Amino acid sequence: MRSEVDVVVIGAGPAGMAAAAAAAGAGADVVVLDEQAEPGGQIYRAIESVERDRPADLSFLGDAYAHGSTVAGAFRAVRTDYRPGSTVWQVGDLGKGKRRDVVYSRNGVAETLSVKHLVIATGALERPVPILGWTLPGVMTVGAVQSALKTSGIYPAGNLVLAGSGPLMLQLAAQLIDAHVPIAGIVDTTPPGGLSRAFFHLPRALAAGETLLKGWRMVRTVNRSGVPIYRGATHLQAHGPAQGGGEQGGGEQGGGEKVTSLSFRSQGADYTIDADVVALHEGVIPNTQLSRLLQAEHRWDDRQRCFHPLTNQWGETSEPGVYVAGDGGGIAGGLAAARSGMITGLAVAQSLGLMAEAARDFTSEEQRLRRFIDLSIRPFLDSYYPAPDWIGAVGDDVILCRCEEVTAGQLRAAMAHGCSGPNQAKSFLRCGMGACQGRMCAASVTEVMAATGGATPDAVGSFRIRPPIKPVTLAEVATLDAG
C-alpha cells in the first residue's frame, strides 16, 4: 500500500514531537513513525504509562523525566497521523514529483509512504564500549538498565556494577539510589581533573543554571549514598566463571556462562569486584543510520568523537528535503533537541508554502535563543566528561563486531593485508554485516582503523548503510504493494 503525504517524521522523541507539532500546526499533512508504543523517545520513554499506571515511580525517575508528560500531552493535542510500533527499514532516493518512498513495517505488514519532506529524529545511541568481556551475558549498557526501569519498573537483581562515564550514568545512579535499588559499585572512568578541564566553560554554563543545579543534586545524592565509588578507573575487563578460556577471559560462548566480576585499575591500585550485572557507558553518539542510508554528507566531531550529518540552520542535510532534528544531528540534550525540532518543523511548513518566510523567521527566533541557552551547558559537560580516546588502542583480543565476532586484532591484520577502510573490512571480515548493521561497531571500527593507520577518522570514514536497516521478514516484504 502506497500513500502520499507532505511530511514524514521518523521518531517521536522530543525533537520528533516538536517538529511534527510545528509542521502540523501550520497545516501540513504529517505522519509520525515511531518504533515505541508511546511517544517520548529514550528521554521520556513510557512516560504516559508510568504516569497512568506507576505514578509513584516519578518520585525517583525525577522531575526532568516527569516533564515528558507535558511534552507528550502537547504532541497528542496536535492533529498528526501518529503511528506507534512502526519500524522504518528503507528510504528511497528522490524520485518523480520530488518525492521519496519511506518503507516501514507495522503489525507484520509493510507499507510505503511517498513524501515531500523527511524529518529524521531518531536521536542518539550509546557509544559502544569494547572491553574484554563485554559480550558476556550480564554485561549491558546503562541506557538499557534505565529503559527497563522506565518501561517496566524492573531492575537487575544481584550485584549491579555501573562502569563508565557521563551524565547518563550519573543520572541512572541517582535514580537507582532514590528507588532504594542496591548498587555494588560505581567504577568511574572519567579522567582526573574534570573541573580543571571544564572551568573555562563554567561562565557560559551558568546560563543553564537549572541544569547545573540538577547535576549538582545528582552528584550529591551519589556521593552521600555510601555506594563504593572507584574514580579514574582504567583497564576494565569483565570476567566469567571460567578464566583463561580465550577472548573475554570467561569463555562467553559457553552456553549459560555469564559475567561474575569486573576488574579494573583505580588510582594506582588493581581491583576485582563481584558482579551479576555490569552496566557500561561512555556517552552517547548520533544515530546516523538513516542519514547515511541516504548518503547525506557527514563530518567527524573531534570534541564528541563521533560522526554527525552536516545540516544548515534549519536542519536540512545535503540531501534535498531531508532534515535531521535533535541529537541525531549532534549531541545537545533533550531540551535543545525539542528546540531544533520546532525550528525544523517551521522550515518544512515554509517549504510547503504553508508559512511565509517572515513568519517562519520570526517564530523560530525565540526557539533559537532558547536553544542557545540550553546548549550553554554542552561545552562544560563535554570537557568534564571527555569522549574516550582509548577505544582506538584496545587490545587485539577485544571483540569489536559482536554480530560477526570480529576482534580488533583481526581488523588490524586485515589492514596489514591491504584493507583500507571500514567498507572494505566488510569484504575481509564481514565486520558490520550483522543484524545491527554496524550500530554496535561502526564507531569502534573507525577509531581502531584511524589509530592503526595514523589517519583522521574523517579520512577513514564509516560503513555505507544498505537497506533494510532493521531486520525484516520475507512475509513483511511480501505484503508490499507490487504496484
The other form holds:
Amino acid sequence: MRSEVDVVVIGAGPAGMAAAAAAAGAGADVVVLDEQAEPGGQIYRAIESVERDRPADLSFLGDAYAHGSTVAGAFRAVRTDYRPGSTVWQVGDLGKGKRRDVVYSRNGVAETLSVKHLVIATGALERPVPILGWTLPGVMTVGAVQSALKTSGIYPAGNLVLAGSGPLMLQLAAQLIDAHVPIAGIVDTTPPGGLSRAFFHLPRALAAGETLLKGWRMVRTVNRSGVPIYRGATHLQAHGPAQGGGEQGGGEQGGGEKVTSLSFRSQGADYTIDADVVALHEGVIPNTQLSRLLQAEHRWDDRQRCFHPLTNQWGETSEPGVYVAGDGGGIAGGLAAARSGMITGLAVAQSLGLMAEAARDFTSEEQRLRRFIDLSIRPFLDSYYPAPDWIGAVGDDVILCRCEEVTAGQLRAAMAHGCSGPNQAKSFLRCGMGACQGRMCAASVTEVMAATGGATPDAVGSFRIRPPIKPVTLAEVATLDAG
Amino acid sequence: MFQRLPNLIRKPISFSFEGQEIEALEGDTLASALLAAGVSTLRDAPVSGTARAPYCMIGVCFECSVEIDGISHQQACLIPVRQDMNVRRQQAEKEAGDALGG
Ligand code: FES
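After the form predicted alone, can we look at the form predicted together with the partner chain?
Then the entire complex follows, led off by the chain already shown.
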C-alpha cells in the first residue's frame, strides 16, 4: 500500500503529540506513527491505561507522570491519523526538497507513506552502560524497571540494586519507595561534590522552581527511606553464578543464567552485594537512528557526551523538510520536548501554507519563552550529574556490542590493525551489525575510539545507519508490492 | 524475577511460552508478562548462545526478541500480550535466517 500525506510524525511522546496537534490543529493532514500501543512516549508511558485500570498507582508514580494525562488528552482532542503499534523501518529520500517515503509495518503489514514534512520525535534512550557482566539476565536499566512498573504494574522481586547516576534513577528510587517496594541498595556513581560543582548554576535553576522542588522531595524520600546508599561508586561489575572458576567458563560474561551480585568500590572500600536485578543508569542520550539514516548533520555535545542532530530554531535538520522535535534533538526533558514539538508543528503548518508567518511567530514565541524557563534547570542537573567520563577507558574484556559480543579490547586491537572508524569496525568485527543495529554500542564505540586514538568524538563520528532500521520479514516486504 | 503490584481491575488472560501456559493480565506487555511469570531469559545471544533477557524495555536493545505465532524477531517489550499467543524463545541460529537486515 502507498498513500500521500502532508506530515508524518514518528513518535507519540510529548514532542510528537505536540507537533502533531499543532500541525493538525492548523488543518494539516497528519499521520502519527508510534511503536507503542498507546500515546505517551517513555515519560508518560501507558498513562491512559494506568489512569483507567489502576488509578491508585498514580499516587506513587507521581505528579510529573500524571501530567501525561493532560498531554495525551490534548493530543486525543485534535483529529490526527494516529497509528499505534507501527514500526518504521525505512525512510527513503526522493531528492532534496521532494517528498520522502516512510515505510513502516503494523500488524505484519507494511505500508509506504509519501510525505512532504517528516517530524522525527523518537526521543531518547538510556546511555548504554558497558560494565563487566552487563549482558547477564537480570541486569537491565533503570528506565526498563520503570517502564515495566508503568505498563504492567510489576516490580523486581528479591534483591533490587539501582546502580548509576542521574535524575531518572532518583525518580525511580522515590517511586519504588512510595510504592513500598524494597530496594536492597543504591550504588550511586555520581562523583562526590555535586552541590559545589552545580552551585554556580543554582540561581538560574531557581527559575524552574517547581521541578527543583520535586527533585529535593525525591532526594529527601530516598535519604529517609533507610535504603543503603553507596556514594561515589566506581568499578562496577555484575557477576553471575559461574563467577569464581565455575564450569561454565567465560568469566562473568560467558556463563550463568542470571546475575547474582554486583561488586564496586565506594569511598575507598570494596563491596560485593547480592542482587537479583541490577538496574543501571548513566543518563539519557538522543535516539539518532532516523536522523542518521537520513544523513542529517550531527554534532557531539561535550557536556552531555552524546551526538545530536543540528537543527535550526524550528527543529529543521540539515535535510530540508526533516525536523527533529524533543529529546531526539538534545536532552532537555519532557516539558521542554512538548514545547519544541509545538514549535515544529507550527513551522510545518506555516510551510504548508496553512498558517501566516506572523501567527506562527506569535504562538511559537510564547513556547520559546516557556521552554527557556523549563531549560533553566539543565545546567544545574548536567553539572550535578555529569555524563560518565570512563566509558572510553573501559577494560579490554568488557563487551561493547551486545549483539555481536565485541569487546573494547577487540575494538582497540582492530584499531591497531588499521580500523579507522566506527564504520570500519563493522567490517572488521561485525560491531554494530546485530539486531539492534548499533543502538546499544554506538555511543561506547565512539568513546572508546576517541580515547584510544586521541581524536575528538566529532572526528571519530558514529555508525552510518542503513535500512531497514528494524528487522523486517520477507512476508512484510511482500505486502508492500501487493497494494 | 518480578512481582505484581496489587491491582486486580485488569482482565486475566493466558498464552503459551515454549508450550507452557502462562497467566497474564490484559494490558501487560509480553515482556512484562513473561518476567512476572518468572521467565528469566527470552533469547540466546547470536554469537555465543548465552542466555539473554530484556535490558531496555523500550524497544532498542532487542534482548527481548521472541517468536510469536511463527514470526521471529518480535520485540516482546513493545507488544501487548494477547489471549492464546504462541510465543517461543528466539534461538541463536535463527537470527540470521529469516529476517532482512537487523
Ligand atoms: S527489552 Fe530492549 S528491545 Fe525489548
